[in-house]
Amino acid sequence: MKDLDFIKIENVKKYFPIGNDLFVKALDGIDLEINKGETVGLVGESGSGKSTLAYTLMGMYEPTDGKISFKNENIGLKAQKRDLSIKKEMQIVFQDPSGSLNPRRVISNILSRPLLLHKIVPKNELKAKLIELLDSVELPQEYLYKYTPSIGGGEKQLIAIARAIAAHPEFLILDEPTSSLDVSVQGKIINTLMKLKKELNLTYLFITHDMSLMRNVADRIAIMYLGKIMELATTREFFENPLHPYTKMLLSSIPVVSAEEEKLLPKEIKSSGEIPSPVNLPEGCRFITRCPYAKEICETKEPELTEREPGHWSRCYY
């Protein structure tokens, strides 16, 4: 049974000051619940605020306003102030493994750190646990003695995944974990993540800009645009009945290889305007500069995220 209050994000905002009382509104009132055991896909163009939300959830950024709860407990503003047990339960896999893994550390040291920090195993059982971690991501044990600059990008990301699951977390944020990798290895990373989710009963927030990927891995999908969630629905409902013009624009741009696939896409919506500055957002709907259906009310009043059908939310008047 799913825990409806596993992760609860309430009106979370993150503003970055840029001087003279000006702010980049990276997150501007995010409300989202993530159920235990599910995969929520977070999709949007670059600059929509996806990674900012990830880093705020992890405590790397302090929110300007709002509340984040984990298993009904307010987990505080900064990771430094969080209980060590909370840090253990929430882990992240970054987009670029070359930047997230220390090139001067042998892989055994990289994987040992969370095990020792959270006292997962006694020191005399450490090597066996390290071998078990490598086996879980289908890497041979001789990788324990390698440095990350000597292995490929896909293998580095597998090491990053092994490090993330080392402390037995319940919740993983996957921040575009395949976007910096060759297409030839992306499938292996995805298959490994899905296997681990089932075996370890993990919950994922999967951040990506790849809409077609979400069809296969996500239970629900949230669309972000300029710091707001514009649409939220189950994956099936999302692809079969998209409601927001921005969602339809993203879906219509998915590459297809056959006429049958083309028929499944919504009618193409062409974006003719410019993306507003996150420093000077429109007074009304922030998609108004690109929306072909905008009406007068859209210019002056921002629409609320409203449940149009059971479990299907959209931030649009029409």
The other form holds:
Amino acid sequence: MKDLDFIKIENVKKYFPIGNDLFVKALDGIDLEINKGETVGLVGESGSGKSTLAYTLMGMYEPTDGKISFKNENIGLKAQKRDLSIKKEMQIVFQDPSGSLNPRRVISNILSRPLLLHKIVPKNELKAKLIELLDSVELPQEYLYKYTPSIGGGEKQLIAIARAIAAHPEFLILDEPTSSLDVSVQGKIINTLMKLKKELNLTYLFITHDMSLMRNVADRIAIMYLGKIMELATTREFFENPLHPYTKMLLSSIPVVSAEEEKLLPKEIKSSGEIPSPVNLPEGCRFITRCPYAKEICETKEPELTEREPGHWSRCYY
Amino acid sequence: MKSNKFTFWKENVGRSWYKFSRNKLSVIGLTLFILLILAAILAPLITPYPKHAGNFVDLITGSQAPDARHLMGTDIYGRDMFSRIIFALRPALLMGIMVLAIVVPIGTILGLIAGYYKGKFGDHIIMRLTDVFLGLPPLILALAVSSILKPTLTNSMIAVSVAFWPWYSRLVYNMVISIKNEHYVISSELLGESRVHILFREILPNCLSPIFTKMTLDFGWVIIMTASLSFVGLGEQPPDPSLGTMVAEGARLLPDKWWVAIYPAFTIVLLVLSLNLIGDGVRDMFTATEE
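Switching conditions: you have the form predicted alone, so give me the form predicted together with the partner chain.
The next block holds the full complex; its first chain is the one shown before.
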């Protein structure tokens, strides 16, 4: 049976003040539930607030408004104010592995911190556990005494993943874990992540702007645009029956290599325009500046996220 | 097992030495500095007239030009200049070591705290205090402090330290405010690490290379400043040998009895030069090179 209230995000807002009573509305009312054991893909252009949502979930930012709960416990707080037991359950893998691993600390040090801090293993079993961790991301034990600047980008990301899973968390946020890596190692990272998810019964929030990757890894996909979720559906529904014009636009911009693939893409809408500034949002629907179907009502009143089909939500009047 | 801790350390020390030794001038500087340290330690054994380092007067042999008996001549009291210069290395080096030992931990810890809590109350207190001290010329500040205190070696140490600590807190502060936003620091925060761990194990190791580089260069500056203080009579008092005092005594005898001023002055130059050359090598050692 599924634990329905694994992670619940209710109307979460995050505004960054930029002076003169102006705010960057990075998150402008996010509602999202993540069930235990699933992979939720979070897609959007740069500047849509994906990473801000991830950072707010992790406690790097305190939400301006709204509620975030983890197993019915309020976690809408800065990380410093959270319980150690909650920090143990949630971890994040950042986009750039060079920045997320301390270049002046040896890998055995980096990996042993979560183990010691959350008392996962007694000290005399530490070494064996470290080797086991490296093994789980398919790296040889020689890596224990290396510094991260001397290893490759893909290997660094594997170390970052090993650190994230070291304390046996339940929930892992993957913030574009492959986008800074060579194409040749992206597949290995994804396979390792999927293997670990199965083995450790993890729940993923997978942030990316790579739609074809989402198709392979995600159970459900949420589309973000200017701090709001525009469409939320199961992966199958999402690709076969996209409802929101923005989704269609993103899908039509997936690069294709063959005529058969071309046929699968929605035709009616082509990618155009730039994402507007999150400071001065358009009145009414926030997608109006780029939407070919915009009607009068779209200019005055913002549509709600409504369930159009079971499990398929869309923020559009049509 | 192939990769145990020992080979790991050996590799890293070897790599650092390789980077340092690529700069030949730094190796020369290091050699010179080691020789000067050895000379200071072994002063009673290698100097021909160890007694001349103290209270000794022999007016018959006063003010002799350099010759075979007195390599660098004698001062007006008939003391062997060479012996006195070698003995004067001791307080000079001791000053450098002690001042850095006081200044670096204080400046670094204050900089770490102020940088990590940027914008908070502690930051304002520490950094405004730093600004006040940085606003005064270091030599004037040291002169002011040492003129209040009794002229002894310990007190000139305190005076020079007062002038030097804010440079370290400023240096570390500026590094911390950029390093604390690195994802590895944020990762540790999210993991639940204590602030002490984050400050000293995650942030500090990434500040060390500029600190070390600045330390080698400042060692020379401390020696110059100490010499300046004793030149105006605020450092170590006669008859104990001190390079600055010797230059001051000799300056009155210039240009006829040039050796009394020139040799101690040249020793100061050698000391500072060797440290500056080492500083260049240390900087190269810590600069990350592409593998």
